[in-house]
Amino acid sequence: MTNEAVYNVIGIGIGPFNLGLAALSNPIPELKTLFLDQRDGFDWHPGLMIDHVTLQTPFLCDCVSMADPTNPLSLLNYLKETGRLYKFFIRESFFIPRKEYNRYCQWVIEQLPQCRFSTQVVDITYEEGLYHVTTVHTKTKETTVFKTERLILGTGTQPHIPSFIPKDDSRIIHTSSYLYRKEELLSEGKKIAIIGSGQSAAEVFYDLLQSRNEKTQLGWYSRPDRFFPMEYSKLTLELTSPDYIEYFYNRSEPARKTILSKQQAQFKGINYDLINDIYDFIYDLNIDNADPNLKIIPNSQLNTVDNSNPDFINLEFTQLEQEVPYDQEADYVILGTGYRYHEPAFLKNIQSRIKRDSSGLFDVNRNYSIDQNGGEIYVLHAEVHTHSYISTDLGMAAYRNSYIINDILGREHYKIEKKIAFQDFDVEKYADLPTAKI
């Protein structure tokens, strides 16, 4: 079946980023939009929805507030509508529980009939000046073709498992599936190895540390030389700014790669308070010098995962500074190995319309478009290499969505901040002066 309506925008994938775009485009009469997702509903990282865990960004990083604080789809209005605003006020914290953020997003979706779930995009073609989006309803199997002038790709990232690790062994688990397996993991007397140096690995380790029985043996292994905290000082946070996006985007491709390699601590570390909570909990376990029955080993590169023995998994590491190999055994291995972007297969028939860089990645324009004409196909969360790690940050999602909406409209509907940082990232303006003065 072909839907004869012509949309201005079709968004594919309804995660927090595209949901924000749907919310911000909703009050604009001249934008006819549709947002599609193959899942049955919105549920943000359900396998990591651990009790008491909060967002790493302040509550203002909701779907709309940083673009339009008066929008009725703000988190504050959600709290008012659900009778929780005074409780939130008394709580006195900028950081909301992850579970509450998930429920807030579900509430936003309830206000947006243009968001459709159980709808899988299987193909896209370009015909007579329009993109034809072929979909299959995951339950009824009905096929529908939608027509649109523009596409917004918000399909997000997928759990990453390094190629040398077996993928068909139920004893090897990615952190994204942790809560589905937690009860099994806590079976008496199990050895559990957690691999990774980031936030997800730390959250899972801490949750197991608090939940385990006395015979459960925990091991936490990390490649870096320490379990480093996420850099969250205020001047560093200015790297999540429009100023920095402009600066980063205008660097050369090799320069961008170098910059990204130096910014691990800002975006890939562990929440400072969580590191301290872990230490304090272990300290309490160790009162009277009791053995806490765990191992925490940094500087350890995982080389091989041997799952040939049905009774245990053998992990072969190298301590990088000592250059000493060593083995560890585990009943379960939990991988905090992050997420990667995978280009959707449904783009195969419009490849000629997409720009690429020398590495074969999307050549993303400043306005977040990737098409040859610079204003038809936009990406969310697939532009780290051109717009910096800010692309993954909820705090800058409303800025990016405002930028895209303004670009589509050809006018400034949402005010775009250009200079908010006290720092100067770009000094070319000073280089042009006869004498640089401080």
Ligand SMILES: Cc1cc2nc3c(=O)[nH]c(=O)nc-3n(C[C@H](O)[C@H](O)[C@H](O)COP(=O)(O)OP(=O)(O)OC[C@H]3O[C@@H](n4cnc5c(N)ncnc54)[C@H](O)[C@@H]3O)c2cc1C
Contents of the next structure:
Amino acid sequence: MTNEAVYNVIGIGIGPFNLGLAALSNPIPELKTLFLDQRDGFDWHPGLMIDHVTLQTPFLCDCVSMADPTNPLSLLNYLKETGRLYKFFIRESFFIPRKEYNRYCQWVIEQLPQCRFSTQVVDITYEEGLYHVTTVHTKTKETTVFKTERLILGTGTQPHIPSFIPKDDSRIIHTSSYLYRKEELLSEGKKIAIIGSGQSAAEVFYDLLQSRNEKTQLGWYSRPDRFFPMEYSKLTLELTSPDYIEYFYNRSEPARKTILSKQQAQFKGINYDLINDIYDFIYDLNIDNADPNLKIIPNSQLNTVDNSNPDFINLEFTQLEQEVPYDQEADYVILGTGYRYHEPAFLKNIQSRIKRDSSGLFDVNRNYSIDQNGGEIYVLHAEVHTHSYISTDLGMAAYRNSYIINDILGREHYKIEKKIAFQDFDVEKYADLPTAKI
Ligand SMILES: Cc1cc2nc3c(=O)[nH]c(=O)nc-3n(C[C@H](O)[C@H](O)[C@H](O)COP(=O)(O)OP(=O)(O)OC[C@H]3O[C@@H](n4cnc5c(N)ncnc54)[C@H](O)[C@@H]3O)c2cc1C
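Next up, the form predicted in complex with this ligand, please; the one we just looked at was the form predicted alone.
Below: every chain and molecule of the assembly, starting with the one above.
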């Protein structure tokens, strides 16, 4: 079936980023939009929706506030509408529970009929000046083609499993599936190895630490030399800013790669309070010098995972500073090995319209478009290599969405801040210094 309507914008994927775009484009009558997602409804990272975890970013990272604090789809309005605003006021924290953020996003969707679920995009072609988006309804299997002038790709990132790790072994689990398997993990006396030093690995370790029975043996292994915190000092947080995106974008391709490689602690560490909570919990277990029945080993690179024995998995590590190999056995391995962006297969028939850089990645324009004409196909969350790690941050989503909406409209509908940081990233542009070319 072909839907004869022509949309100005079709957004593919309704994660928080495209949901923000749907919310911010909603009050603009001249934008006819449609947003599609293959899932049956919005459910934010359900396999990691652990009780009591909070967002890592202040609540103002909701769908609209940083672009337009007066928009009725703000988190504060959600709290008002649901009778929770006073409780939020008394709680006195910028960091809302992840469960509440999920519920808020579902509330936003209830008010946006342009968001459709159970609709998988399977192909896109370009015909007579329009993109033809072929979708399959995941339940009825009905095929529909929608026509649009522009696409916004918001398909998110996928769980990453390093290539040397055996696939299709149910004893090896990515953190993204953790809660689906938690009960099984807690069955009597299992040995569980958690790999990774990021936030997800730490959340899973802490949750198992609190819920395990006394015979469960927990091991936590990280490649870095310590379990380091995400950096939240305020001058570092200034890197989450329009100024920094501008600065980063204007560096050369090799320079950007070097910068990204140095920003581990800023984006990949563990929440500072969580590290301390973990320590304090273990301290309590150890009162009277009791054995907490744990192994926590930094500096450990996982080299091989041998799952040939049905009774246990053998993990072979190297302690990197000592250069000493060592083995560990486990009944279950939980991989906190992060997420990666994969280009969606549905782009295959419009490849010739997409710009590439020397590494074959999307050559993303400053306005977040990747097409040859510079204003037809936009990406959300696929531009770390051009717009910095901030691309993954909920706090900058409203900025990116404002930028894209203004670009599409050809005018500044949403006011965009240009310089907010007290520091100057770009001496050629801002610092009042004489500069000489080297
Ligand atoms: C556990 C966890 C907690 C996080 N917490 C924070 C935080 O506190 N603060 C922060 O700044 N960042 C956080 N992040 C990082 C980031 O904000 C999230 O990953 C966020 O979900 C990214 O949103 P997204 O819109 O890019 O993609 P996603 O949320 O991954 O959504 C993508 C959507 O695209 C859909 N899709 C894919 N392919 C198709 C297709 N062919 N057709 C139709 N639909 C399709 C999928 O079904 C999915 O719903 C967190 C990440 C994780 C994993």
